[in-house]
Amino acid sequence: MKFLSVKSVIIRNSVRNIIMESKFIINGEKPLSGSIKVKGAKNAALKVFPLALMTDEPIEVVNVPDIEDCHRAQEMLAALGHSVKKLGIDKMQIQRQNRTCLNLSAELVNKFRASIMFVGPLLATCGEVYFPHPGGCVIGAGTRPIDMFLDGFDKMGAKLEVLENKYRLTAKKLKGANIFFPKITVTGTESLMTTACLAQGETILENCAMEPEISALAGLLNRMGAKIEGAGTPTIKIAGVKKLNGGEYQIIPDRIETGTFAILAAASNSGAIVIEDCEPKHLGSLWALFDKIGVNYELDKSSVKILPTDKILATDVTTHEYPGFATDLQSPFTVLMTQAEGVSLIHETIYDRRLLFADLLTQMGANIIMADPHRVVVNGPAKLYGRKLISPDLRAGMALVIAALIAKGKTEIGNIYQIERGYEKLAERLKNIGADIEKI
């Protein structure tokens, strides 16, 4: 049983600069086939670690993905003085050791946006928290504000001070409130739902996000003694309780990873690829698009098989909150459209900067026209060629990996720390289905 200490955090920090210099070398046009397993959902796992701050009892977490964002969440708990014990390859135990409240580490907060999830639990249990603006992907720079979090905490009775380079929130006791989200926000829904569990009285959240990860988090909180109704619908009601207990959490399969591998298999179009240990029902919008463009696939209860097809047709796609087409799948799908017959319009409605990576695809030979910051026109099919590239963010970086796998020649992708924030042992897993990929 391994314990993640503050010393181990320092050691990890000292080697991270080396890790961030790593790169993928990919030789494309290799036939891909076989099976690949889906890991635990990044966006579910990251929301569990802050729950340790809300109970004196341990929480056991199973199916934890071995990814950089989860490492940062574990380091955050250790830096706050709490216990993170590894119980196995993908299992760990987290537990609060005390109620001493420290500033959230600026270095760690700047590494992953889900660090905002630690704010509510600290505010609810300690009455005070200092934190800088959360970081993560560069697509969030200037476009992913935290005003809905701060407004929600304000309605629950917290006082906000904006200090130099950080925020300070204080509250003697949080109180239930009626909160309407002016814009659908996944992490905002999860943060205020979690925080409200220890507030006095009832909290009603409206215009909530409906992602499967939210329902999974609410299920865990209810097993820990919370009283949450309506998770997975636009309206969530939370009756505050005095304390929460420990629990065990089996992290659901990563639907974004499932969809990404399915798109990779369709773009490669060279052999049958089976995606295992997944939840196909979480990706209805992608399967509807596959039906439309002619991708040959078979769904089972916990697996998807993608088979070669004669031709893939172009189609327009617009990103939308769940259950619509996920913004996190837009970048890989854009790569797929470079191989489709015809013209497609990709409309990104969630993040303004997410389409900027299309310029990297044009460097590889794609025929893409940037209509405006929200839309690109893709003309296909196009022959892609290997290039030397830098990963701009998590999902665009994975899209570049897909492009490199189907491109002619060698591609070098730098800044793969961004990719490994969300995909466990990617090179090793892709090798198992025939990819010629090395991490150096």
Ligand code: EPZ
Second form
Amino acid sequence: MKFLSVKSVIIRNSVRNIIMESKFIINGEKPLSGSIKVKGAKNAALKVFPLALMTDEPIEVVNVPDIEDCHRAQEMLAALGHSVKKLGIDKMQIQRQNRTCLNLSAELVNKFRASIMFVGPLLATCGEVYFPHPGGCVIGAGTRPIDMFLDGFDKMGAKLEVLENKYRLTAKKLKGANIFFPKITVTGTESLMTTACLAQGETILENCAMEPEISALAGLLNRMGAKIEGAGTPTIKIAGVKKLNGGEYQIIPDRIETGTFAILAAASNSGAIVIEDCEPKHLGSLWALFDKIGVNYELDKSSVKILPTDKILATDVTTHEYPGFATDLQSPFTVLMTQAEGVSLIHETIYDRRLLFADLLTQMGANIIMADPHRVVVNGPAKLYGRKLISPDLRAGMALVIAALIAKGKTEIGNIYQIERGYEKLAERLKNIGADIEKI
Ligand code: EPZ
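If the one shown is the form predicted on its own, what is the structure of the form predicted together with the ligand?
Let's see the whole complex now, leading with the same chain.
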């Protein structure tokens, strides 16, 4: 059993500074084959940890990915007076001890956007919370906005003050409200759905995101005693309850990791790769695209096999909220299109800055024309060559890893802290399928 103490937080922070200097060295064009296991979903795990603020009883979480963003969430819980015990390789128990503060640490909040999930639970249980603007990947215009969260808390009766460098929300008692999201927001839906569980009366959320992580979160909350209906559809109804109990939660497999490995296998096109421990049904839009471009694949209940194919065809793709094609798969798919025959148009609709990484692929030899910040035209196939690169963010960084694995020669990728925010032991797992990748 392992406790996360303040001392270990300090050690982790200094380790993190070293990690930020780490690099991947990749020698490309090695044939890849074998099997690779998918870990628990980052974007499901990050939403579950804050629930520990809403109950006196322990919460046990299984299949927790060992990634930087989850470490930051665990540090946040420790800083807020919770014990975080490791019960096994990927199992954790979290329990409230002393509620020591209502301030979300700026250092931690700056590191991951999902830190905003801690705001509602603190507000609902303590009536007050201070927090800075959340960080995370720089993929949206300026700092990614939180207006829909603040509007939702306002409708639930909270008072907002904007102080120097932070927000303060206060509410004696949150009340149920009718909230329509003007734009579909994943974490916004999760945050207000979670907070509404401890509000007085009924909350109706409309135009909600429908990602599988939202239904999974609602399932856990209902097992803890909440009354949520409709999660996974555009309208969610929540009847507030007085208290929540503890619960146990198995984190669903990471659909983005699954899709990323499938795209890597298709781009490498060198041997059969089986992706295990996944939920193929969460990736319908990717399989539909694979049908169109000629990727050879076989789906099973919890695995996917990608087989070599004669040729991959270019296609246009537009990112969309779930169940459409995920923005988090856009950058790996752009790499795949550099190897496809023909011209493809990649249209990124969710974020303003997520396609800018395509310039790095051009430096590697890809033939890509940027039409505007939301659209690039890829002419394929193009031979890629190893280069010295810096990872701009999590998914673009992973896309560079894929590009490096199929490129001729050696690629050095810096700032891999960004990649390790979301992929556990990546070098080790890729080596197991034949990649020549070292972390230094
Ligand atoms: C989640 O981010 C994921 N992160 C993202 O994954 C993912 O890219 C995104 O959903 C879309 O699928 C987590 O779950 C932790 P949004 P989230 O609110 O919830 C705008 C990754 O690589 N918006 O659905 O923060 C926003 O700027 C990450 O794993 C507002 O305008 O995304 C964006 O354009 C990156 N105001 C759009 O909505 C708000 O108040 C959708 O964002 C909130 C969002």
